[in-house]
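Only one chain comes next, encoded as structure tokens, the form predicted alone.
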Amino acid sequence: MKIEINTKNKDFLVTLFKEYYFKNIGLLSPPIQMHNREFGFMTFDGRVIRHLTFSKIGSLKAYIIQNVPSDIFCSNAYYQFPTFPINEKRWRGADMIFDIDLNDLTLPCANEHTFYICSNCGVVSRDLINLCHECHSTKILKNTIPCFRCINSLKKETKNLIEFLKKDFGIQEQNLEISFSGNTGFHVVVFQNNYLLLDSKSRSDIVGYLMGKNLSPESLGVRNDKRGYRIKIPLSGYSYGWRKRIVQKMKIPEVSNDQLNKFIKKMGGYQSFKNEIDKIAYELGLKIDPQVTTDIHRIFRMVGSLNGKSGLSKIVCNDLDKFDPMNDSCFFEDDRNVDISMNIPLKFSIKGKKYTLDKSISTVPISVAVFLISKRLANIVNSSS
């Protein structure tokens, strides 16, 4: 949900937005056939843009730089006819991309950096609500600041992530881009010829392989039957995939028919052995967002723009274990300051330092300011020097 911003706020942060475009318009990657790309944009006013194609990055840019968007877009589908409508696009192929978010992953620490605000009049709370009590409206927004537990949580999924698709579907390192996402999350892109012709259908099994959905003692070969369960281990064995993850978390030190029957007697029969399998599912499944890898014709965000709702760049990650969001995505130069009215008490860290502010009238960077502001959690009173 977007939230409408009031006429100050958008014309700084139009202002800081098409001023970083000016500066660091070299960061925008175009993508790989660029012409067979569907371009989207979010305007300050909350207007969607889409069906737009550009054969040029130049001209992209043009555009970009012309009209300041809040967001900027470009499809995973490949398509023969970029600017028709959907059904008449001809598709032919699509990147497959995995969104790893915050709210998958449903961390404890996430009530204490977690805000709820009003689409209408811009009241902040931290518990959760469904009703603004000052104006009663129903439209409120979820906000999140990522903490540095919740960084690391987000960097070691997309590392299980990796590892599974290398693994378990063989494919190559060179073949895959994490970005940042710009606000609490990564994105993991796959470029390999093999997958890209992959309909809706094919990609939601591979989600649900990842998420270890559907796992059942029938896929290690114990078979539930009228006198208990009977024992076949497959012919390929144990030596790879779920099924060696399985084995291994569960400790079974040699697999053989009898050792399994033993061990499964051990546990209390088929159905202990199925709930154990369910909760190493759980465990070791990964927490993805399902929709966005079967979407075949969904828009991501550009690497290179700004993500209007935190003024933070999408970028790739060429080392995920030194990359720090709040320093690395954030190119806004702090050589002037601006006042800004928090709409709630805050403690957080940008660009290496740390801000506690409250609800009265402070002097931050612009860094700072543009941060808050795109969160929908200060606005901005006026600029000094």
The other form holds:
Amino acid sequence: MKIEINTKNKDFLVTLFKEYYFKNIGLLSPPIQMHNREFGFMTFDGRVIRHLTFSKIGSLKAYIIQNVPSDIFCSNAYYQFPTFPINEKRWRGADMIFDIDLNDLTLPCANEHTFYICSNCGVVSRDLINLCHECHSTKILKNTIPCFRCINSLKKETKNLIEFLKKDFGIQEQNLEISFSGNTGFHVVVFQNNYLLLDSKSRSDIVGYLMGKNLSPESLGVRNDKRGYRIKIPLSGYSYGWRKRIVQKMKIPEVSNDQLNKFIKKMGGYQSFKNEIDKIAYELGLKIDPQVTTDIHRIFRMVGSLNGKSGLSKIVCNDLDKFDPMNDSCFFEDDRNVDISMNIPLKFSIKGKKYTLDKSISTVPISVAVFLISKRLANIVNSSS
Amino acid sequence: MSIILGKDDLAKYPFLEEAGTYIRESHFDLDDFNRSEFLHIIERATKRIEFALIQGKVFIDLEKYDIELFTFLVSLIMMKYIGEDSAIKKFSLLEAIRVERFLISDLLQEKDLRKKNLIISKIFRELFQLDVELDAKNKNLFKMNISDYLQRATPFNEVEWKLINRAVDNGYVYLDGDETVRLIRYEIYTLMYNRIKNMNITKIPEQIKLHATLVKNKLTPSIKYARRISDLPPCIKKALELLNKSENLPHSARFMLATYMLSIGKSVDEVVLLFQNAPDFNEKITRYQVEHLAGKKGSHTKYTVPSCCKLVNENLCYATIDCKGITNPIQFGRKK
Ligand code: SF4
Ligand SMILES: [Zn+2]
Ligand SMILES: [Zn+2]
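Output the structure of the form predicted in complex with the partner chain; the preceding block shows the form predicted alone.
Let's see the whole complex now, leading with the same chain.
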């Protein structure tokens, strides 16, 4: 959801976004088969413009510098006619995309740094509200500033995903791209040929696999039976995929009829065994956004572009462990200061510097101002210094 | 030395390229079918079609390859002549199941690995562009690309076909012989169907026409479901309509349809065949379930057709003015 932004803030961001693209246009790397992609933009007024095409990176860059959108997207799909309406585009495949976002991780620290902002009057609350207590508007925007624990959890989840993709799906390193979304998540894109033509239903099956959904005891050779259960060791054994994960987690070393039987007996039968499988599958399953992966017509944030919700860049992470979003994806130069007024007192750090800002007017470097204004936590007071 | 498919294999898989070559090289002319030496072939083909269309059973008899090849050819020509789409579909499906049975036993029982690989390459690779490989360790285990698997398995709704319930490793799905073959049923079916549909024969031999006409005459009343489709209650009509569009019916609708058909005197075989268009059709399972409903299995209780009231609750009722005054679909059309 995009909310309206006051003119002063908007003018400030437009000027700086424009400057960013002017100086860092090289970060914007063209997607493979650029001429078969659909491009889309979000304007600072919250309008979405879709179904555009650019056959050369040069013309895309020119468009961006001229129009300064708040967000830039490019389809994961390849189309014969990218500018036609959805049903006439002639779909020719789509990269497989994954979104790992704080929203899906539900971490305990979330409420320490989540804000609810009235999109009408800009009042910020740390408590969940459905109605603004100042102006009674119901347009409430949720916003979060990930802490280091959040970032670590996101990285861990991303690594788990990469492991699944490599081990189970045979996806090669060079066909994978991991990037920071610019706000509260990581994106993984797979461009391996044999997966590009999969339809939405197949992708949904893959999502189910990754999330650990619908794993049945039958697939481990345990069948429900009138007298309890029956065991038939599957021909394909236990050394692959989920079966391997489950027997490892249950600590069944050599899986044989006897071993399994003993184990299930000890647990208390078929139903308890099934419950245990469900539990493990949930634990080991990934927390990803299923809608993103099953959408084969999505327009997805472009690498190198600014995320309008944070003013940070979506950027490829070559070394996930070392990657520090608040540093490595902030490209605004702090060559001057501006005055901002905070909507809420806030402690945070960016570009290696800690800030403690109270509700009065503060003079801060450009990077801080862009970040906080994009997050709707501050307003520009004066940008002419 | 490269090995080639033996004649016994062609007998089982008469749709392969090599079978066509054999027929062409035998300098055979379609008119020869009017000669008395070929009558037994035409009769055998007739039997094969009647098996499929009337009894709803797979013809499992396997003869010497020359007999098989010609029987297959004649069956297709007869089906072309019969021409009714629902009949061609039914025949194609039962032929596909026949092929499936041979394939499964070949994949499981063939000891000669080169031979096994050859069958895989001829049928899976050449005919359907599906790369299936033997597992390096276990020669009764097969593997295919995850995406090839997904394309074929996602129409099945049972949870066992979900990727998560499969042995998945390094981009491959591991399957046993039955499962591998089950995945291409639809492709074999389509192959048969298209063979018949696309056949272009200017002059069908009289003998074949004659036999085909006889089959067709026997066929008409029983292949059409009820007395007349317009006599069926709207709920049943709707369910049949969905089935024919290969849509997935909820369990409650299948139950209604099966009990209704049994109650108006359809045989178990006929009811099983009704479900052949279901995307997850499994003959064995469906047969078991229908026999159960008919009271032939398990508790020996015969299940009755659910009441209109129940069907309304299950959103299966599509009542029209003709439903006035009835409380169970079986009363439809009886009271007037
Ligand atoms: S009223 Fe009864 S017979 Fe008529 S459609 Fe509804 S359920 Fe079927
Ligand atoms: Zn408000
Ligand atoms: Zn946190």
